[in-house]
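Next up: a single chain in structure tokens, the form predicted on its own.
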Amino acid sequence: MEFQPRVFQMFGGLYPRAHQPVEPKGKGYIQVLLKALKERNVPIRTNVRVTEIIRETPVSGDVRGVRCETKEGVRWIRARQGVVLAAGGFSANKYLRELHDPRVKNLGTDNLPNQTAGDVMMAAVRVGAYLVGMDFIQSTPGAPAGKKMKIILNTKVAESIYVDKRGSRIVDEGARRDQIRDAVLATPERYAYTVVDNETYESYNSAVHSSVEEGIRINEAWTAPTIRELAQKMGVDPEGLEKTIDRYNNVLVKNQKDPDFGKAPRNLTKRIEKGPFWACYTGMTVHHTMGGINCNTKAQVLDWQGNVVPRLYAAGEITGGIHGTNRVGGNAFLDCMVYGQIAGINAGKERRA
């Protein structure tokens, strides 16, 4: 797996931490274990859906294997030792979502549209795993109500500023991803824009700028040579930007210190001020769901009373508990890695049956 070698501070990541890969949306991870998994010559199925967990008893004893609905009918999956589930959260599941968090009403997903998210988990509940963390909903800049794409430009939280359609800024770029989503729907509008200049715009790989320049044809996303122009096809005040850009510039990069927001030192370092500038929609989408089966840290899966369900793992937004309120950005990856390593070296341990 490649990275570049560069350590940043990404949106939500709350710390100087994020290592960013050469190649865009998850493919250098896919890439990497796709290859693995042919070596071993370990089979993938698609268009397989998990509809039920077998277990000796609905609520006792192991769990033998999975019920599946494909193409052909109806398949029974027997397993020789453990099951692990690694479904995903249910961020796409709009009525599971706003039930445990009415904030996100009538909010999107940048989830990938999935009619059957939350089925796995719902079928571990019936044979005895037991749910926590299920009101923690986090949500991350998307595409606003009415408006087709999602772009991000907000990455990196040292070079990108949010501000409302009066051209202010409404928060620290630096903040919890919770603190973000707040300050953004509480604009009139329910949405904002992020603001970058050419330098950090170049910084973005192939697939942010595709996004971009999809944006600018379709009017969401703009860019122009200075503030004034680009507030002017942004909608947004023009002097309100100026003014805004000014201070951010001349009063807290320079002086390393943000009275309005709190910006943390380290995320003042950079001046917004090399044309041509760049800018985007930047409302709110349902990103990750922080709660989900509850695990020991072996992975396996815990009911209602603590006990073990045996045979049976979970790893991954999945899970839940282990983020607490708020996912720090960047820490999924350790989530889905670290407790996918875990959950399938245990599952492997099992006798067979």
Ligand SMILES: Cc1cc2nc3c(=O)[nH]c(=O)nc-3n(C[C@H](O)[C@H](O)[C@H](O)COP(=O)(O)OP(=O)(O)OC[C@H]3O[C@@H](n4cnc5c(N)ncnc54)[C@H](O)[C@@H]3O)c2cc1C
Given for the second form:
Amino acid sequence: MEFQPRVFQMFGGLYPRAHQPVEPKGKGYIQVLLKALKERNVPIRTNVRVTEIIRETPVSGDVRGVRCETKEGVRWIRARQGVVLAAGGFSANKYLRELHDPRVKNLGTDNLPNQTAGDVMMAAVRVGAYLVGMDFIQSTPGAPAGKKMKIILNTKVAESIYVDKRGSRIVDEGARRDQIRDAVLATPERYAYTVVDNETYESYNSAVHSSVEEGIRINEAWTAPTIRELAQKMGVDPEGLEKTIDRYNNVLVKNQKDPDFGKAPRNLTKRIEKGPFWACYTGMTVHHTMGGINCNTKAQVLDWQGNVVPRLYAAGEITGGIHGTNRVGGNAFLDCMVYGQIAGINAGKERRA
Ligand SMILES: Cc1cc2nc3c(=O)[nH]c(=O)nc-3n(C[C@H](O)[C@H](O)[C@H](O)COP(=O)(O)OP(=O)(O)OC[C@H]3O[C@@H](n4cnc5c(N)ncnc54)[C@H](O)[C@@H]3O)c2cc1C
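With the form predicted on its own already on screen, would you show the form predicted together with the ligand?
After this comes the whole thing, all chains and molecules, with the earlier chain placed first.
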């Protein structure tokens, strides 16, 4: 897995400690993992929907396997060792997410549309698993209601600002994701905009550039040689935006101090000054669900009394309690990669049935 050497503070990352993968959009991880699977002759079965987990009795004894639906009908898969649940979170399950946090009602999601989101988590409940933190639901910048595209120009927090329709900044761009969500949803429009200069725009990869180009085509992203012209295209107050950028560059960055929102000096290092300038909508979309199946540090699934559900493991976004109320940007690595490996190793140590 190749990472770019530069360290930066990513959106919601709280400190400069992020490396961007060389390959965009998760491709790098998938290539490495696919190669490992191929080398070990691990089959991948697609179009197989897990609907139930099989345990000796509904809430006691070993987990024995899963019930699945396939194109050919119902199939039962017996596990020779452990079963590892890695079916992701429930951001795309409107009912479940709104049940636990009504504030996300009517927001879109940046997760893939997933008819099965939450299915496996609930199947685990039916064999005794206990859920934690279900109302900790993260929303991050994406398309506002009624708009199409998730365009991301806010990843590098030291190089971008969020403004509202009046052209005013609304929050410390380096704040926690829940604070940024609350600031955006508190604007009268319930959406904001991200503004960057050309230097920052050029530092993004081709996937970001393609989404901005498509955004410009459908009037959901904008570029212009001056801040005034940019604001006019965005439908934002031009004087407001000019004032904000001027204050940001010549007071905040110059003095290394943000009396408005307390942005840390380490993130006040870059003026937004080299045109052409670029902007996109920054609405809120449901991004990540911190809650899920309660597990111990061996990735074993626990019931409501803290007892292990024998031979059942979980890793990734399907688990709960790893991140607390707010997942720090970049940290899905913990539940996915770190606990994925722990779950795999421990499931592989189970005696063979
Ligand atoms: C746009 C976006 C950008 C992100 N960027 C970052 C980032 O920069 N850094 C970071 O750390 N995290 C990031 N995240 C979060 C991170 O990608 C996720 O938390 C992570 O991918 C979850 O991995 P997972 O393996 O647990 O689940 P997933 O990747 O969601 O995989 C779950 C799989 O299970 C399948 N499945 C679901 N139900 C069933 C069923 N019933 N039967 C069979 N299969 C089923 C799904 O189809 C899916 O293939 C991002 C998320 C999004 C949406």
